[in-house]
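Encoded as structure tokens, the following chain is the form predicted alone, with no partner shown.
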Amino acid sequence: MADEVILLDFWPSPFGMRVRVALAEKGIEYEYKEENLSDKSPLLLKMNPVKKQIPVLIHNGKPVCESLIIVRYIDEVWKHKSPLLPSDAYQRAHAMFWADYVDKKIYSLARQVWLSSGEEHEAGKNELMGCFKLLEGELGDKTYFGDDTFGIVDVALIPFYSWFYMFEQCGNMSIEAECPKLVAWGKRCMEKESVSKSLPDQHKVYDLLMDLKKKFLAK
């Protein structure tokens, strides 16, 4: 019998989209259920009762919560192709330091680039910026970050690019000129088709944020 698989999902997630490429670079074929956050469905609070959050994995019945959780569970049970972590221990654990690191970070900045103004807005702004370079750092002139291997950090960090135009524009800021290998990195992720097609346009993305932000802000 095949394996049913769902995902409970909301298209602009970062976190969402990192299920979506680990399935793509799997090969695996899912059910797709658009959540609406406002009114979150019942499958949603039934399989996900503790967090009640989106991305959801339900496989053959059974929930898989917490974005990082799922893509290294996706690993683990659909071994046939394209490794998300390295076999090595050490180099598996560094890997999920830099993801982790990834997971605690970025979206949090985004936000505070994304909804504040004033002080804040300037130092989250400057913190995200320190984190792309010493994301960079630790890129070097690697393909990827697992070297030529598109791997779990890869996974994580790469749902964020479809977020860059916004905090240019909401930063007035140039990832490119401060973090040119972080964006070659970037487009070079957007060329596999996993990728490419797992993250929305950018423009969209933008569209919609400054539409949740003016209600944000209205509250």
Contents of the next structure:
Amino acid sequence: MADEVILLDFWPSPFGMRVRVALAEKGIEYEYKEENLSDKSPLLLKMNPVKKQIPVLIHNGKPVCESLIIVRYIDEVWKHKSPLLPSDAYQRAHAMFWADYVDKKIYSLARQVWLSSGEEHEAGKNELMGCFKLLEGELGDKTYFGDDTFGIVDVALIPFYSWFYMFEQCGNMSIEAECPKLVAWGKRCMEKESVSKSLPDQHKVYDLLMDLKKKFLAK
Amino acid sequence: MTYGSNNIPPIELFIILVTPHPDQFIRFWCFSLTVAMSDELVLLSMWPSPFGLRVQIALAEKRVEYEYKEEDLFNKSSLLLTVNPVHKKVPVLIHNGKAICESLAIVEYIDEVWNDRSPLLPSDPCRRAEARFWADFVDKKAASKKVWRSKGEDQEEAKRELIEIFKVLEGELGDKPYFGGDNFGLVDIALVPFYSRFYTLDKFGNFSIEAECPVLVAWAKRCMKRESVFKSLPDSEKVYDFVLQVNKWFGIH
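Having displayed the form predicted alone, please output the structure of the form predicted in complex with the partner chain.
Next comes the full complex, and the chain you just saw is listed first.
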């Protein structure tokens, strides 16, 4: 019986992008369903009743929620190609530490740079650059965070590359000037089809985020 | 001394003693002296930390010996700052010189290395994803200190939020003995350390978690019958005194 794989997603979501990239890396065919976050579908509410959030992967009718958990699930089920985690237990824990770091830090700071102003905005911007520099240190001279192989840390972080134009416009800064190695890594990842086909255009993301910002501030 | 499946195999010494005697039985004494290369396992933690307790429980479930090093919240050791330079937090497990940080990552690591006993995660990927989802839920939602750090309407809201979270967890537990079903697992390990804070929450919040969430408290008491849990969790009143001290230190109340 063929696998039925459905992804409930929202196109500019970095969390959704992680799952798209992982599915593409594994060559898995799936049905993509765009969610309207201001009018969530009954399917989404049924499949993720606790958090009511995207992304949700529905595999043969069973939901899997939380982007990094979905990526690990994909890696465990479709283990025939492109492993996203190392096989060694210590290396795996190390990879999960950094994926978790990206998870805990980057989105909330990104939101701060995107939506806030004044001191809060400056603080967010500085802290975000601090995180990027730390990540550059962890990357070092490696091709990817997973060393020679594109792995879970790369998957966790690369979606934010599509938000770089927004960071630069809202933050009035050049990420390339401050973190050249990170941007070089981003460009290297974008040469992979699994990434370039999963990430939206940076300008398109910027336009939407600015639209959403107007609505958010109007409230 | 203990060793796990990932380590250098034991060196076995065979001493065979033969007592030759033509008319009698030939006795063979075979002594096997197994010398195992011992794992060096060090846990940096703080006794009231629910995150550190998760690791202690996991190690106890696996019956693994380790050295425990108590960290001072207000005076972190240079070792801690070296092995966890990013977050500078406990717990950190140092296994043969390699540091593993973040409690749930440590618990999964322990489960993978000592995979010959007491599995903490299911083997099926779908159930593993479910377990990770709920452990992550506990991580994000159950650790709030707002009930004992706020007053008035803020405190009432914090209490309401916490009870709501506990009720969601009760719903997930259902009629099962543990979150892992029949097996004590990752979600149980993620949540049970917070039971040591229930007395504190009751005192500060002037309510009874047991009255509000009897199924959850029954589950916690069930877990407390496990040696790994009751030997690891600190005394509830000791935790309360500690919270009072920390509040004083930070000038809260």
